[in-house]
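Take a look at this single chain, the form predicted alone, given in structure tokens.
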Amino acid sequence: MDPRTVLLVGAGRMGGAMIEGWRVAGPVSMDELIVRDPHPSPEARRASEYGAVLDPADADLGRAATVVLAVKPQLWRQVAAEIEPFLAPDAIIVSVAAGVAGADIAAALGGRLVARVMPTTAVAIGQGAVTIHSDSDEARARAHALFATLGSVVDVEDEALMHAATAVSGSGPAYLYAFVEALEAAGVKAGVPAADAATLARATVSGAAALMAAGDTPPAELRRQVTSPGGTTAAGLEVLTGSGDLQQLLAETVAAAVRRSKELG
């Protein structure tokens, strides 16, 4: 076993994002990466140009000190059964499978140490949100080594909170993209040409997010700073938030995602 070698099992959308982040930020050298996926992402194929090994023989899986399980939750048991006999006995498992308990993963993978991680796809550009849980200090440290340079990391001590972290953060980008879609459509309905509405909506949201990320001002204060009493923003916010429907809608959205995360487990 090589202590530097990482085996990534599953190189779809999330796996590809992690590969890109590792390639740019450097916590995993591409010539120390093994990727197992019958349909690897473009990022995985590009990684092979930098020295990563794609779909090696089963016997080579034992070279990895860290195994990152990034398959769909519905497939993890099947994949675990396929790879377990070939892994190094003391390999550490880092699971990105939403909703799947660490104890279940450990049981399926020979009792090996497990850390659970929920990243967002923005790890590809070093701006991800990453939640980590592990009962093992060693496994937690291994997860931090993989993700600390790829974005903001939050540790949770109670594994049950991983469901909520998945619902808020792991699924959160889709909520934001849906908002941008709706804002574009509203601009078009108000008479803005479609291409211009798209530019304005996307630039507005990405700029506001960048401004928020650049400091520690709470979002509520940032909202107040751009809301003049009796102005256009106040009129729009009265519709969006005045009745409390937005908070209720998001609470229900997160609750639905929490339920699904528990079902997947």
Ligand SMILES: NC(=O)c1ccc[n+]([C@@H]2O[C@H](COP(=O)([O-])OP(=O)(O)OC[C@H]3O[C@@H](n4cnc5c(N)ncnc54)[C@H](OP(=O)(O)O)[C@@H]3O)[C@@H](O)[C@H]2O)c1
Given for the second form:
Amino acid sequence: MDPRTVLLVGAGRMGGAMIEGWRVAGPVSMDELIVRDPHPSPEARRASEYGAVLDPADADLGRAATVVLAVKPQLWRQVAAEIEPFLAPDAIIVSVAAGVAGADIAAALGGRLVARVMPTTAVAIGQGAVTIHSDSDEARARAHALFATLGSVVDVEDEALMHAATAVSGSGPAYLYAFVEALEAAGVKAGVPAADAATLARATVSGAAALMAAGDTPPAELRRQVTSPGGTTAAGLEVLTGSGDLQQLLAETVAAAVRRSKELG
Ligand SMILES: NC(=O)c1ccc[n+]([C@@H]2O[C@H](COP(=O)([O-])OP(=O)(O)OC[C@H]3O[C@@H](n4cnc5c(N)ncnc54)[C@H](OP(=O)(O)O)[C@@H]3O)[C@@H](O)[C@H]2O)c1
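Now show me the form predicted in complex with this ligand, since the one above was the form predicted alone.
The next block holds the full complex; its first chain is the one shown before.
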């Protein structure tokens, strides 16, 4: 076993995003990466140009000190059974599978130490939101080593909170993209040509997010700074948030995702 070798099992959208983040930020060197996936993502194929091993022989799986599980939650048991006989006895498992309990993963993988991680796909550009849980200090440290340079990391002690983290941040980018789509459509309805509405909505959201990320000012204060009393923004916000509808809608959205995360487990 090589202490720096990482085996990534499943290189789809999330696996590909992690590979890209590792390649750019450097916590995993591409020539220390092994990728097992029947149809690897473009990022995985690019990693192979930098020395990553794609489509490894079963015997190669035992070289990895860290095994990152990034297949769909519905497939993880089948995949665990496929790889378990070939893993190093003291390999540490880092799972990003939504909803799947650490104890179940440990039981399926010979009692090996497990950390659970819920990243967002922005890990690809070092701007992910990453939640980590593990009962083991060693496994938690391994997960930190993989993700600390790929975004903002939050540790949770109570594993049950991984459902909420999944619902808020793992699923969160899709909520925001849906908001941008709706803002574009509203612009078109207000008479803006479609291409211009797309430019305005996308640049507005990206710019506002970048401003928020660039300082410590909380979003409520940023909102106040751009809302003059009696102005146009105030009129729009009165509809969006005035009756508490947005908070209620997001609370229900997150609750539905929490329920689904529990079902997947
Ligand atoms: N996408 C997100 O934003 C996000 C966020 C947080 C967590 N996650 C978690 O990340 C995990 C992967 O999600 P995803 O969106 O990346 O799914 P995905 O795009 O479907 O990627 C999963 C990959 O695993 C491959 N695979 C299937 N069977 C396999 C096997 N036996 N051995 C190795 N690889 C196999 C799939 O190949 P095929 O395409 O050929 O089936 C696919 O390339 C999930 O557990 C999800 O909960 C995702």
